[in-house]
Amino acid sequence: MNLLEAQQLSVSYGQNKVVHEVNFHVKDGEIVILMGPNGAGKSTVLRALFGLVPHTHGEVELNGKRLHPRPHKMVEGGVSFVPQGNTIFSNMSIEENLLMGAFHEEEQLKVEERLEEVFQFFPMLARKRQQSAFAMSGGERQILALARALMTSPRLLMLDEPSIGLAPKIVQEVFDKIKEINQVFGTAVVVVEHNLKTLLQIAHRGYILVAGKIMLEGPVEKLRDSDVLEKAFFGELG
């Protein structure tokens, strides 16, 4: 059974259809990449799956149950979402940011246990737990965003352009951490990303989107060996 699945997913903004009958799935423990040129609809697919934008056609299933995605329902179902850009609270400490990730959990003991687990996994954050997030670098902020998403103990982590605005060395550190999250916690990961060279090294499967349509899907080896990816980025498809 698929952890998350979409069938014939379509999204429109007014009269403009931006995602066309997309079929998508992710299984437990997979790292799946959504790739394609700018404007292909990658982020829109991710946001529609999490319920941040409404889909106009199609069906979505989570844990084998059909639902109409809404962020709170997805979180309750074991999904965390990290949007692109600076999403941390700069006026709070690192620890306070992490606690915001567990706002829905009513049992304080569970929150404290999870906080310590996250600090063990991210020792850099533990050392600076009382430091203001305002003082963090771009790479540290992205690591904090990942850590905060783990406070819900998700089965699936959805990431929208996690490397945007980061230096190449920091990009490698972020993706190393994503791979480690997948291996240590068994968390499935879906990533929208333009930095393909790094991500293709750790992903299991992928989808190539062009103009809101899937042009190719399969194991990363299949995508890497195909000329579809190159043609998509050079505007020869669509």
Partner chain sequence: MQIILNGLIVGSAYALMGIGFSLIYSTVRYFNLAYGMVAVIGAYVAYTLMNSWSLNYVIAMLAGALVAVLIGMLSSSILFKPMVRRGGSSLVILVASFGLLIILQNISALIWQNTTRALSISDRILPGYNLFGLIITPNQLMIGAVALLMMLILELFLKKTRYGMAIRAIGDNQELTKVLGLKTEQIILAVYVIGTFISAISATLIALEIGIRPTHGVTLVIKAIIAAIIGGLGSIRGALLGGLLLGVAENLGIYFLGGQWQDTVAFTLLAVFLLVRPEGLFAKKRLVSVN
Given for the second form:
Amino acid sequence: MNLLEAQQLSVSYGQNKVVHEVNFHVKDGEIVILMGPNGAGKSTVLRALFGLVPHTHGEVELNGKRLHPRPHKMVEGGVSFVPQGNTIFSNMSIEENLLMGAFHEEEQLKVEERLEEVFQFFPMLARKRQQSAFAMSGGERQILALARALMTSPRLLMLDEPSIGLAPKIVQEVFDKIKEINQVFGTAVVVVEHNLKTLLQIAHRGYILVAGKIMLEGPVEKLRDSDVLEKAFFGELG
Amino acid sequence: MDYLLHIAILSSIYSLAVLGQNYASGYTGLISINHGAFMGIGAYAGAILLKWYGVPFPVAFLAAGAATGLAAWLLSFPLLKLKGDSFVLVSFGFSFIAFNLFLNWRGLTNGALGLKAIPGPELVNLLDNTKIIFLAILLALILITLWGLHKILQSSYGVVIRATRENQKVTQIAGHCTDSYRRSVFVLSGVITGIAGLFLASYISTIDPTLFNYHLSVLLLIMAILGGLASLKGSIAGATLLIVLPELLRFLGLPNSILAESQQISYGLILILLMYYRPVGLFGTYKI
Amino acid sequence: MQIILNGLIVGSAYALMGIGFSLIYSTVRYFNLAYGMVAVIGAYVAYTLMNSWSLNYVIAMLAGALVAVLIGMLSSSILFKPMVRRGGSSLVILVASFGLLIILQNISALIWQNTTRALSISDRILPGYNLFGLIITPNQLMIGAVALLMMLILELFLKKTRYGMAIRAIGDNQELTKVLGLKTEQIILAVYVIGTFISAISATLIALEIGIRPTHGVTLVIKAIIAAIIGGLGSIRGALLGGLLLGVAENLGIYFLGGQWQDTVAFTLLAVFLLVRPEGLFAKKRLVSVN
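Switching forms now, from the form predicted alone to the form predicted in complex with its partner chain, please provide the structure.
Up next: the whole complex, starting with the chain shown before.
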């Protein structure tokens, strides 16, 4: 059984169809990438899966159960989403940022336990736990967002272009952390990305999306070796 | 008949004022709540000269325009630096400040007592019925303003103004000094409205500061929005409708004690309904 | 010095007003000009309860605040929320809120007339207290004490409770709270309730000094906006400072220039801040502009 699955997913903005009958799935413990050139609809697919935008056609199944995605339903179902760009609460402390991640959990004791677990995994955040997140650099914010997403002990992490705006060295750190999360906690990850070189190192499987349609999917080796990838990015497809 | 003339004159005066307001707000996107103060400045400038210095009407006409133009020019310096909500707030603040000036600069404006017996244009005495000529002068003025504004808006200058309204940054990058364009629009809009103020003073011949407080500024904006922002004929429609409407309320036989409040409540309702259902107004093309 | 004390007292009420406004603004991102009028209606209700039913001041104030909250919630669900849902810009909503202000102001004028209603915490004229050579009247003491108490309660609620943290989060990054699965609409309603409640308390307090008139609806919301902008929209501490600053500046203005220039001083202060430091003293959020 797939952890998250979409069949014939389509999304339109008004009259404009941007995602065309996409079939997608991710299994427990997998790292899956969604790649493609600008405007291919990758973010849209991710957001539609999480319920941030409505889909006009198709079905989504979480843990084998059909559902109409809505953020709070997905969070309850064990999915955490890290949106593109503006991903933290700048005027709150690091600790508060993490606590907000676990907001829907009512039992305070569980939340506090999880907080310490997450801090252990991210020692550099633990050191500044009471500090405001305001002065954090781009890379630090991304790490904080990742940590925040882990607060719900999710089975699936959805990341929308985590490397955007970050220096290459920081990007490597972020992707290393993602790989660590996957290995230590067994969390599945779906990443929408541009930055392929590093990503291809950590992912298991991927989809190449061009103009809202899936051009190729499969294990990472297959994608790397095919020329579809190159063609997609040089605009020869779609 | 006399009553109809009265309504027509009031509608014309306010139409002229709203043409000024719409020129700034509709075509250039400067949603200002201060044109009531401009009417006041034009009214007081003209009235003072007419009453205390006995100048001929054309001189008062020029003075009203010049005084308001100057005020608009000065106000534009701080005001044009602001955008959106803050622009509206400070513009609103100016109408408060202007009201306070009218009220407290007693040496100039006679304060709360106001100015009485303000004479009108000498021309009106040609006929027995002074109202007809007064109306004729106003209508001629409105036609000239319509023609003038139309020509301006059709010109390349007008294109830049509208571009500024849509996207100021892009227009600036295209090489236009948007600030000076907006300033010139603001000043001209002030001049037009100021002259309307002068005619108001002449017509009702008695003015006091409470005529020109923020309520007037809001009314002018409502008239502009109702008729339609960025629509010249909309300005006239909006002004006429909102002059006629309270008169209709009077005919409904509402007791005088609640008349003023009922009028205001109807203005408020119109505003809400407009914003909710049709923010472009009747003939408008610009949606805020 | 007495002037400064008077300014601080009335400023603390302005601060409370500004805090409520700032709280609401940071969650809904539009200016609701009817805010002050709803608050004044709360004060009017308190006045009516005190005069007709001889309720004591504090109870009347709370009752009036509840009425204000009701009106506030109604206006939000009938007018503002639908407009937001229809995609109205913040400017359109601002203008619509002005329409609401006009309606409420004139209804108040019809019910309570345009005369200024005086409000005091007790029927008898009580002597003032002497504090380091300065006089502080019982009315003033009430204003200062209640304002301070409310601000303290609010601060504790926002900083120390889970719900308070959620409210701060929504003001910080509403998009993100949606992603986290929070029931944002519910929380926004709660903020509206809290903000309106505070504003009504504040208006009833200020009424001790300046009475109640329908036109106060406009003047109070303007003062609230000024306090909030000076302090920096979205910052509670900022609105506190902004309110105090405004109160003191106004009183100094009255003393040196005369009472008629009160509004001028307030607006000039606003203009200066918008031009020189638009993000306010404690910059948190830039004033969201429509253009």
